[in-house]
Structure formats: structure tokens, C-alpha cells
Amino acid sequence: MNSLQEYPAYKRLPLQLREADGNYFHTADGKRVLDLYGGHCVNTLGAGDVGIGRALAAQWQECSFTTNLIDMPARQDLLHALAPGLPPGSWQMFCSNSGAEANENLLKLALNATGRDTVVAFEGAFHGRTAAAAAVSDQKNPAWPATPFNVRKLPWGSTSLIDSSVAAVILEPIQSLAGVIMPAPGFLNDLREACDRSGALLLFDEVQTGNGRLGEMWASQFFGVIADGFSTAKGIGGGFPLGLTFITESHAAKVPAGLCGSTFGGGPMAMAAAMQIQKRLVEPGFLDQVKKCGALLQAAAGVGPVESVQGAGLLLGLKISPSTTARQVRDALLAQGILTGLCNDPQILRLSPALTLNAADVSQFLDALTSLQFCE
């Protein structure tokens, strides 16, 4: 008799989810849980957003799916909606399904545009689990026996070894999984200059930092440094799988047109979901509210077990005092009905809530932190 079980990739939390709406989960035993993790920066507008739901339903009736050999209004609509919010320049975009794919395509384009074979990446980086994305990630247990190109890993903050052999330098403007680590002042500018000198492309992985999460549309605008190419995923679809790769038109012109491809990437349903995200992000005051809630969360520094807060906007890392760990704090908060996240640093509690977070939600979180007590 056949049997089937799920591969145990995840150590799941003790939550029996019944439904989710807005910034809250509702469990099978009747508990209401404030979600400050946002599905790893995915739930840009919270769970069950009515606008996204209506757009998906309408698009399904109009055209649920078709080959990428046929253009469609939904794709052109998204191109037009994204263009005004992009960093200055002329850009081209390719659609895929995930952050790893978006990063793979970004690397593929850079390697082909330059004709070089080396990519610089950084310690602490995470860009995905597929072969090329994993090659430029800093993982304890590498999944692949070899990398598809030469990789040069540098310490975070270093600009050395970026020479004429380097096709691209790829980084997260804020290293999220490493512990929400900000770039030192001047680091991104120095990287921009090093790439300009060597002819390498500067690539930003904006899978988490993009789509308004920092209170600006893109991290390049937040930090004032423009990359030659950048990727995004997660929050761009608000829960519907979508990855986007952007590259400057001048570099795209050096690459064969058929280099990238995807069956589902750029499908009409994903385009419809992303359009709703864009409409909300550009509403007057929306990104200002992201900044305000981010500033309110910064007040967690010194509250309960929290020593300090790092990060920006609504991508934050709370440094937990040495007397306990982030996991213990995560579990204690969950017992009070608040979901937060962990990362590779055992002392950092990670927050990446929906951008619809409000002051009352923040107050609930700060009150919960205040009540936490751990044995010294």
C-alpha cells in the first residue's frame, strides 16, 4: 500500500491556522495572533486583501493564463505602473516566479553582458536555493557540489578584489537573513565606484528590501545608490508568486533576446496581483505610514529583553540581551498571540510585517515586550 508524507524541510510552529485576515491569524482553538512576520516580507497588504482578491477574480474571468508568446494588457499595465517608481534610468524587466529565479536571471544577464566569469558576493548573504543563487549565498550546508561560475566571497563591507575579471557584484542592500545588517555609511557608494572602475555590474537583490518596505519604493532610492540591475519578488505579488529582474537598457542590449525564459513568469494572474500592490503603494501617505510605523517600532530598543533595533522601515532586527535568545523571545511572544521571526543570528528577532501595520498593532507588540520576563 502506498503512503505519502511531506518532506520535513520545516520545523513548524505550534499553530493550527484556521484563517487569516489583515495583520492577524485566527487559529483553530479561537486565538487571534498578530502577524509581525508577514510571510517573510510577502504579505505587503496583509492577508486576504480585498483589492487583490477582486483583481485576481476579474483576471481569471478575462484571461486566466496564456503563453508568453502572446502579449496581454495586464503585462503592459504593470510595466506602465512600475516605471514611474523605478530608480532613474531606462530599464528592461523580465518576469519569473520567485526571488531565486529573479536573482538567477540577474546573474545570467550580467555574466553574458560582460563576457566575464566571476561574481563577487558577500559573507552573510542569502540570494536563494537554486544553483546560481545558492552559489552567491553564504550557507552552512551547501546543496551543490560545485558553482556554475567563479565566486569570490568578501567580508560584508569590503570593496577589495573587484577587478577586470569580475562580471558582477551582487548583494542585499540590507542583509536580512544574516540579522538585518545595514551597510556601513559609504559602503554602497564605494561599491558603485569600484564597479565603475572595473566594468563590473552592481546588482541589488531587492527581494525583501523592495516594494516600499523601507518607506521608499526601492533600497536604491533609500540609500541613494543606483545599481545596474536589481531583482525583487515576495512583496511584489502580495502572496501571489512573482519574481522580477530589472536591468538597464544599455546592458540588456548586449545580451541575446532568448537568454531568459519562463512558462509561468509574467502570467496574467501574477500581473493582476502586482498591479494592486502598485496602486496601493503610490496612494498618498501610504509609504509615509510605513516610515511612521517603522519609527514607532524603533522604540522597542530598551524594552523588555530588547537591547537595540537595527534595519529600516518595516524590515527590522531586534537585538536580544545575552541573558536569553531570540528564539526564547519569539516563543514567549507567540504565547501572547504575536508572531515574529528568527534569522541566522541567534540574538536577533526579525520583524517584517505587512506594510498595512498601524500604531495600535505596534502598541500591542511593545506592551507584550514590556511584560516579558526571563531568568538571568
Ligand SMILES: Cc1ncc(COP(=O)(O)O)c(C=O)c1O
Given for the second form:
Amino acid sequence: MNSLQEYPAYKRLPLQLREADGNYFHTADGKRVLDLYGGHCVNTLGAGDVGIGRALAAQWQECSFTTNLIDMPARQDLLHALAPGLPPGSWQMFCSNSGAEANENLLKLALNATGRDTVVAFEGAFHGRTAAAAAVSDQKNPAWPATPFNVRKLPWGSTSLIDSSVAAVILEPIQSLAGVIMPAPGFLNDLREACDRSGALLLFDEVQTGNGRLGEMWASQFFGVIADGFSTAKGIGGGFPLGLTFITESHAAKVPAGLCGSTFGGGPMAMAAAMQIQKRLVEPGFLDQVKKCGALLQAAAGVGPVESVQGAGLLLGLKISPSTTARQVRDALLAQGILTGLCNDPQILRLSPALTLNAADVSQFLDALTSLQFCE
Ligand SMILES: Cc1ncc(COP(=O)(O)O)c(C=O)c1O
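With the form predicted on its own already on screen, would you show the form predicted together with this ligand?
Shown next: the complete complex, the earlier chain at its head.
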């Protein structure tokens, strides 16, 4: 008799999901839960967005899937829609299915474009779980027996050791899993200069910071520093798997065509979902609303157990006072019907809600925080 169980990858929350709608879950026992975690930055427009649903249904009718050997209007449409919002420059884009894949391809392109063998990454970083993405992540328990290239790990904020052996410097412009840690003023500019001096490519992992989350389309624009290549995933598909790798045309020209490839990457359904997200992100006032709600959430500083707020837009870390842990606050909020997130810093509660969050949702959260009581 066979048996099959799920591999225990995740410690599951005590929630029995019935359905998810916009910024809310409805549980099997009739509770309504405000989702301030957004499926780890995925649900750009909340759950069950009607426009994405319609676009997917229409695309399925028109062409559900075909080989990448055939060009298709859905991919051309997305290229045209994304281009105006990109950081200034001439770019090429490669489509895959996840953040880790997008980073693997980014690193592969940088190593091949430079012909060098070393990548600089940062302590605290998280870039995914596949071999190359894990190699440049700060793994507490290294998951792979060997790294596929030389990795030089620098403390966050350091610009040392970026020399002529370095193909690329990869970083999250805001380190999310580490604790929503902002770059110190000038750090990204200094990295840009160090890369220009050494001939290394500056690579941004915009899996979390991209797609409007900071109130600008990309972190490049938020911080005013342009990378040579960047990746995104999560929010770009709003729940439909999609990873994108962007590299400047001048660097792409140094790499043979056909170096990257994927069966599903760039498939029509993912293109249709991403297209719908782009349409919403460029609607007048959409990104202003992200900034506005982010600013309202900054008012959590000093409320209940929250000492201070870090991060930007709708990628925020709430620093919890030392007498309590973020986990205790997360659990207490969940008991009140609000889902928030944790990270590697036990004192930081992470928020990455849908970009459709509104002022009423923020007030509900601030009221709940105010009411929290913890025994010393
Ligand atoms: C910054 C960052 N990069 C890469 C990844 C990996 O993305 P995926 O899980 O889609 O492979 C994640 C996932 O959490 C992430 O937060």
C-alpha cells in the first residue's frame, strides 16, 4: 500500500483557509483575517483580482500555451508595457518562473559577460534556494555541498574587496528576510562606483522591492542608482508564477544567444497576468496610494509594542521592544484576525501587504496594535 505526504518544508499557521478575497482571508470557522503579508509580496492586487482572472480566461481561450520557439503577442505586449517604467537604459529581458531562477540567470549572464569567476554578495542576503541563488544567500545551514562559483561575502554596507576578479555584486536594495534593512545613505552609490572601477556588474535582486512596492516601479528609481542587471518575481505575476531577468543590452551583447532557456518561462498565461498588473500599476494615483499607505503605516512607531518602523513603501519592518518578540506580536495579532510576517531578526515584524491596501485596513491594524497587552 503506497502512502504520500507533503515534505515538511513549512511550519504552517493555525488557519484553515476557506477562501481569499482582496486583502482578506475567510477561514473555515468563519473568521475574516486582514492579510498584511500578501503571500510574501506576491499578491500585488490582493487575492482573486477580477481583472487578472478575466485576462487569464481570455488568454486561455486565445492560446493557453505554445513553445517558446514561436513568438506570441502576449510577450510582445508585456515588453512594450514594461519598457517605459524601467530605469533609464536599453535592456533585454529573459522570462523564467521564480525569483531563484531569475537570479540564477542574472548571475549566469554576469559571469559570462565578464568571463570572471567571483561574485560578491552580502551577509544577511536571501536570493533563493537553487544552487547559485543559495550560494549568494546567507545560509544558516548550507543546503548545497559546494558553491558553483567563488563567493565573497561582505558585511552589509561594505564596499571592500570588489576587485578585477569580481564578475558581479548582487544585493537586495532593501534586505528583506534579514529584517527589512535599508541601505545606509550613499551605500548603493558607493557600490555603483566600486563596480564601475573594477568592471563588475551591479545586480539588484528586486524580487521584493520591485513592481511598485516602494511606491516607485523599481528600487533603482527609489534610490536613484541604476544597476547593470536586475531580477524580479513574486509581485510581477500577482500569484501567477513568473520570474524576470533584466540586463543592459551592452552586457547582453557579450553573451552568446541561447545561454538561458526555459520551457514555461514567458508562457502566455504568465504574460497575461503580468500585463494586467502593469496596467494597474501605471493607473494615475496607484503608486501614490502605495506611498500614502506606507506613510500611514509608519505611524505604527511607538504604538503598542512597536518601537520604530524601517523599510519603505509597503515593505516594512516593525521593530518590537525588547520585552516582547515579533513572534509573540504576530501570534497576538493573528488571534485578532490580522496576518503579519516574521523574518530572521526575532525583533522585526514584517509587513508586505497587497498594494491595494487602504486607509481603513491601516486603521484596523493600528487599533489592534494599540490594544495588545503582553505580560513582562
Ligand atoms: C529577495 C528574494 N529573492 C529571491 C527569492 C526567491 O524567490 P522564489 O521563492 O520565487 O524562488 C525570494 C523569495 O523569498 C526573495 O525574497
